[in-house]
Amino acid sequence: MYNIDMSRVIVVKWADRNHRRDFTTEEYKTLIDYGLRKLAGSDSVSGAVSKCLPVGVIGFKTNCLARKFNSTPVALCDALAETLGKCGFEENDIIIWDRSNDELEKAGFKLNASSFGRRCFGTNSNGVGYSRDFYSSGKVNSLVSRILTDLVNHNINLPILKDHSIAGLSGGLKNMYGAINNPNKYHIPNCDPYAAHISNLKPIKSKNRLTIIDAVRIQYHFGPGFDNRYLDYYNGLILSDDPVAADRVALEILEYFRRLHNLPSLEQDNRPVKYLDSASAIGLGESRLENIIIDTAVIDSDGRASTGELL
């Protein structure tokens, strides 16, 4: 038996070792169902989003940094709408987000800021920009994203498992700084506490209601730009109501894939990921391995599940 309440995080992975390309649609929406009726505990998709997601306008937070190369897939986003639309939500009340309106259509995403279909825009969109207020945490202090503060009621976490030159890892607490005015400023050293603050920002913290990591292709190195020399496939997705949880797995998947290609660890890069345990030091999820429940399923081609391992 474990405590009801450590932390979960959910891994559900594809079956087929060899599977090495972009996921379609299809694909991620199986994954994406059953990991959502794992972490809740229901035993239907719509039971699982009416526990995880409280009606409203619901964000869809991207990292469209590396452009087609390496970002949130556009399939990844439709697989969770067309999932969220059938459990009853509008398509108007979808808004697939990032930081500029460049970096989202050289992702692949189709800009749409109207009253009629799902919506999709940057920060940088007329009308749209930032807080008007600053947002205090710690040693942070900035302005965030109107989509954030006034456009959605709930938000989830769409970051790319990779590697990152200084934050040592890239996922979801470090996909907020696309959410901020100043990122440019809580880089140096390593990210940390910044990442951990950054997401402890009132409208970060109290709007993100999921992270779900899309860890089907690793950049293990070199990153938070493409580099084809350092990628490798997990075939996976991370799940978490838990920010930090969901990245100390996503962590743990990261350093394995280095391990396999002779790379040093994160720490011996002198990149040691200490941004984790300062988030979980004010509160914003658990970041010790131990005290985080971690379910990993491996899904055949006809959907089926069974119990399988993280590494």
The other form holds:
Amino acid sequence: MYNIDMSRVIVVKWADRNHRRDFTTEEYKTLIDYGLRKLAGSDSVSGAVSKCLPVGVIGFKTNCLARKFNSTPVALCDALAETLGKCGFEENDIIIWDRSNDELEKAGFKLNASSFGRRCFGTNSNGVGYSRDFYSSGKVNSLVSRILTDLVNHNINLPILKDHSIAGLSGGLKNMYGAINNPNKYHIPNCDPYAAHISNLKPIKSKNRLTIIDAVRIQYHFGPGFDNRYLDYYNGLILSDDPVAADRVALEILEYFRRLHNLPSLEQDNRPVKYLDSASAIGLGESRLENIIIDTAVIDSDGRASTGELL
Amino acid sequence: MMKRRYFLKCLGCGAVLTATSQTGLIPGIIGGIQNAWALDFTHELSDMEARYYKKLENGGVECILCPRHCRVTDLERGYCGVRENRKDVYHTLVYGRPCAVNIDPIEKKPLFHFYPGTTAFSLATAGCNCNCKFCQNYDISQSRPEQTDNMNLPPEEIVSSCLSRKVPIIAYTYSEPVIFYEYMYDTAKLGREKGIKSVMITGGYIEKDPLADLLNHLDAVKVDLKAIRDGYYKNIVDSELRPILNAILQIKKAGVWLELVYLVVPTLNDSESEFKDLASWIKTNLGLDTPLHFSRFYPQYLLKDLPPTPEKTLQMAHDICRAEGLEYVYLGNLPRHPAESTYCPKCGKVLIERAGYRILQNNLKGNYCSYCGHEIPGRY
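Follow the form predicted on its own with the form predicted together with the partner chain, if you could.
Up next: the whole complex, starting with the chain shown before.
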């Protein structure tokens, strides 16, 4: 039995360590379905989805800053949408979104704002924009994307795990910078405590149900843009309903690759990821590794799962 | 390129219109143009290489335009939100892309000793390198340029419009002109070549070298000296005091006409000691004849829980500075207050009587008091 005071993070990895390419939709689907079942403690995917996600319009908040090479993969969104579709969600009740149409398109997404099919558009789309009122938390005062405030009932945060030149870690909390109108105001120093306070803004905190971090290909240095000198493959997904715990585990993985490639830790590189502790301090989730239960599973090519090691 | 062409007809001077946005963007200010005016709207941002940045050894760039010195990696932006690193080339996204355009009385800036009674073609882009909690233009200053409705208005068009409409001054204002430095610089330079003057309405948070270059093409600068305490700058402005004082000294030394505004915010920068220190600093460093405007605060943006500045506080500020010897102390946002007008420091007579932005009488003869002949500083 798990201690109910502890946070749970599910890490699902591909067994083949030599797998050094982007995942297909089918491969993502295998990882997602297993991860959701494990996270919800359910035998079936539909049972897991109904536990994790209430009925309604669901947003997929992507991270498309770095175009096709270093953004949330289309295949991941396709796989998740297919899973939700099989669990009773209408296609049109899914909105894949980010800051701008341009960024989504450059990351490979096909825009669709119609009432047919899966929707996909940016906050800068016609008639969308930002909330009329400011939302405040601590040092942050921002307008929030109307996709989050007005159009979706719940949101799944779909960041890609990567290094960030200022924040250190770009994961789930950092991804929500793409939901506000003034992210440029909240970077120095090291996005602390801003990354925490942004995720604590009412529409973000109340609607984020799940974080699924894409940790297939890791930009372990020189992020958040794409730089192929510092890429490696982890081949996994990180899932949790605790956004801080998900990021904390993601940080372990990022630091592992930095060590593997003889790079200094983020702290040694003057980019300590303090915002996770700040997030924990305001009750967003758990930042202490010792208080996080990490279930790591390895999936083989036949779809069979076995217990694995995080690193 | 997506473009929309708007025609505005015969709008009154000083009126402000808000664009009806079809895009879900934060609307800009498009108004006050005196005659029929065609405005080209565009969704395209500029991609001109920015000035005043350096490439870093290990990748990324460092902006050296303002004292913030943002270090920016690929695809990221500086604090201002309008400068972006693209493969280690820093770009300005707002060159020729104003979101606010208006023709204002010069008194609105306020500049009281600079061609009183004239008008200024006033413009701003999105973005700011500070985040004042009392900002009255936060809808554009705290936005990124893709969040505002922007026009395509190159410097040549501004200058030619000013010439054809006989508008003698261009004012870079509303948000923070420092962040659209290249656009301001080129427009001011071209304007001077064609006989149009340029004034910058700024918070003064700019580095020494870019300011020095810019001052070669400016005729006047109004600096919002928001406080005389660094703590206020840190907590309310998200900035720092020292570089701003340095910029003010630099402007004064360059001989460009200078006026100061101090927004009096209840409980935050309105103590007697602060007014005394302010007066003392101006007296020591700029001279007694530097115009100083105290402006009344109204609840705005993130300071909606504070009341408007009481008139007695403004009067106290005025009296302290006058007692210290400052000769031109004005009170703003207090219509019909006697301290809206300019008085001769020698004979005490009214030189320029104002009611809001209107000039009721002007008793100057060139730069001199028409009653006693005392020289009045400024540009007339």
